[in-house]
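Given next, in structure tokens, is a single chain: the form predicted alone.
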Amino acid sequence: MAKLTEIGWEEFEALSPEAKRPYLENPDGGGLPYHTLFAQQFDRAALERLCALANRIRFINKSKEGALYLKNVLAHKRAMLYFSQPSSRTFLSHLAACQILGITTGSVRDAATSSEFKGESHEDSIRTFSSYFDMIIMRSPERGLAEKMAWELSNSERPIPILNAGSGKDQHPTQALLDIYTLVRSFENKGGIDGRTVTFCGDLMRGRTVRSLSHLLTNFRDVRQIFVAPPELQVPADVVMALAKKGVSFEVMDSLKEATKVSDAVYMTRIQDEWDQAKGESAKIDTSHFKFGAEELALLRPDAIIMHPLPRRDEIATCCDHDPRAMYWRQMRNGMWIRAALIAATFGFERTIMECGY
């Protein structure tokens, strides 16, 4: 296997995430990374073995006795939370999956409070907390900043693995596997994911949480991808050419009803107005064709979910939050899992948890 040890930093940030991935396996998972970078780096049978695993640990923790097992399980690893992005969802959720396993935190969740206020560089702040920490679990809005300090790290002499939980506007890969659990347990007993009908709505332009998304359902078969967003923040070339390379059918439309009455999930997303590159540039869009409310509920098959990564605002209303296919109340508590699966498969400790006695 290729070791980030084995290329320099030029070379390996020129690589397509296709070509990098051989670079970030994790010597002891069996096939899955030990950076969590992007979304390319999980194949189908990646995905299943973490959702089973996320399923397994949902079942163990159930019980006081299965609850105290897992918090044994990961007692001697330590996690650091490093997020110079404002975040709750994702801070709460990777936290509580620390917490199930018995991991001990620490957290930087202001740049304006750590040394890099006085000046210090990413690099010198990075190999500081894993003199501390066994993981890094960072959110950047710097693009590409989680792949450089994975680099960073496994050329210096304390590698520790690197979870990337937002970085930029690239990619949210732990975002991408929660929705992709939310997917797989929405339809489990109704025939998997193969041949569904996803539509994404919004900011798709500047969504993270979609191009990961994207990526990932290329991996199940006969997926049709719909994109719905006005004109301004239609989904970026680079996701149409990766679907188009891969024979992947999609289509772009410009009516939230028409595509929803042909979905079997509705992913929603706000508008992306952080970053804006003047005040108030978002607010000039007309965006009130591509809400989710009372009549697109109307619309939306019986057996369909409607999805959201939150937070929201007006995108989807509160009207449709008590309906039966609404999934973004359970998306967000599916990440807690899926997010502990992933960290406990990181640490080698999957097969652990999949065959002990709970």
Ligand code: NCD
The other form holds:
Amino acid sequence: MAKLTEIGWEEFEALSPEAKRPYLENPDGGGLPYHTLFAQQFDRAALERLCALANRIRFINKSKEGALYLKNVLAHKRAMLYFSQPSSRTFLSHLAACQILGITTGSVRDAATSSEFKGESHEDSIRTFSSYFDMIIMRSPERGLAEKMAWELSNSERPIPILNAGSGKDQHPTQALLDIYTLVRSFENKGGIDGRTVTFCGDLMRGRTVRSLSHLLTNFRDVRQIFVAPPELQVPADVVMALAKKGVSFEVMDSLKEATKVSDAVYMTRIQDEWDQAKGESAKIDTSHFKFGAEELALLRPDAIIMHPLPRRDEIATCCDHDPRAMYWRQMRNGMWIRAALIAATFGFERTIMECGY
Ligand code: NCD
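Output block for the form predicted in complex with the ligand, input the form predicted alone:
First the chain shown before, then all remaining chains and molecules of the complex.
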């Protein structure tokens, strides 16, 4: 097995995600990651195992005895939530996932309250966290920072795993896991994800959840991806190239209504204007045709679903919220279960939980 201790940072950084993958594998995880950094680390078998584990944890947690059993599984572990970018759901669902498994947590939610403010390097900060914790769950506006930190940690005296909870405009692998888990559950007993059509709409250029989910969907057979966005915010070239390379069928469409009619899932996203180069840049883009409202809802197939990583602004009208096809609230809760599954598997407890008597 390839090891991060056997490769220099520059050499590792230059590899493709596929080539990086073996370096990030969990020695006792049978194909699951040790450091979770990007979506390309998960193949179909890994996704199916994580969804099964999430279902199992969800089920066990229903009874008090089961919940107490789970609380004991990782009671000897501590996790650091290091979020130097705003977050509600990703932070809270990771926190709740840790609580389900009995993991004690610490957090930094604002770099201004950590010693980085005094000029400490990211490397030193991370090394500090690893002195006190057994896992780092991190979100950062910097692309590639989680990767660098993973390499640093694996090459330190106290290697601990990193979970990327959002890295710049680049990747959000655990969001993509919860999106897949939501699709799996929505199409359970209806033939699954294979053969489905998924439409992505909104800011596809800067939305990291789109990139990560687009990659994960390529693990399924004959899934067609449709991209609907203002021209300025259309899906970036690297995503298109990855799909073309894998022979995945995709299409760029102008009309959300037309796309809605043929979709099994419509994945809406927010305009990510925090990345504007010039203030007010995004506000000049006409986004009025990229919103899901009553008219789109009327065109949505009876068994199709509406998804959103949240937070939403006005890209899904609130009149859709109580429709049974609106999956965004459940999607949010699914995040807690799949993250609990990923954390348990990262620490090597997949089998213990799958085979326990509850
Ligand atoms: C997303 C993110 O942070 O990338 N939110 C999330 O994690 N649920 C999407 C967004 O902020 O628009």
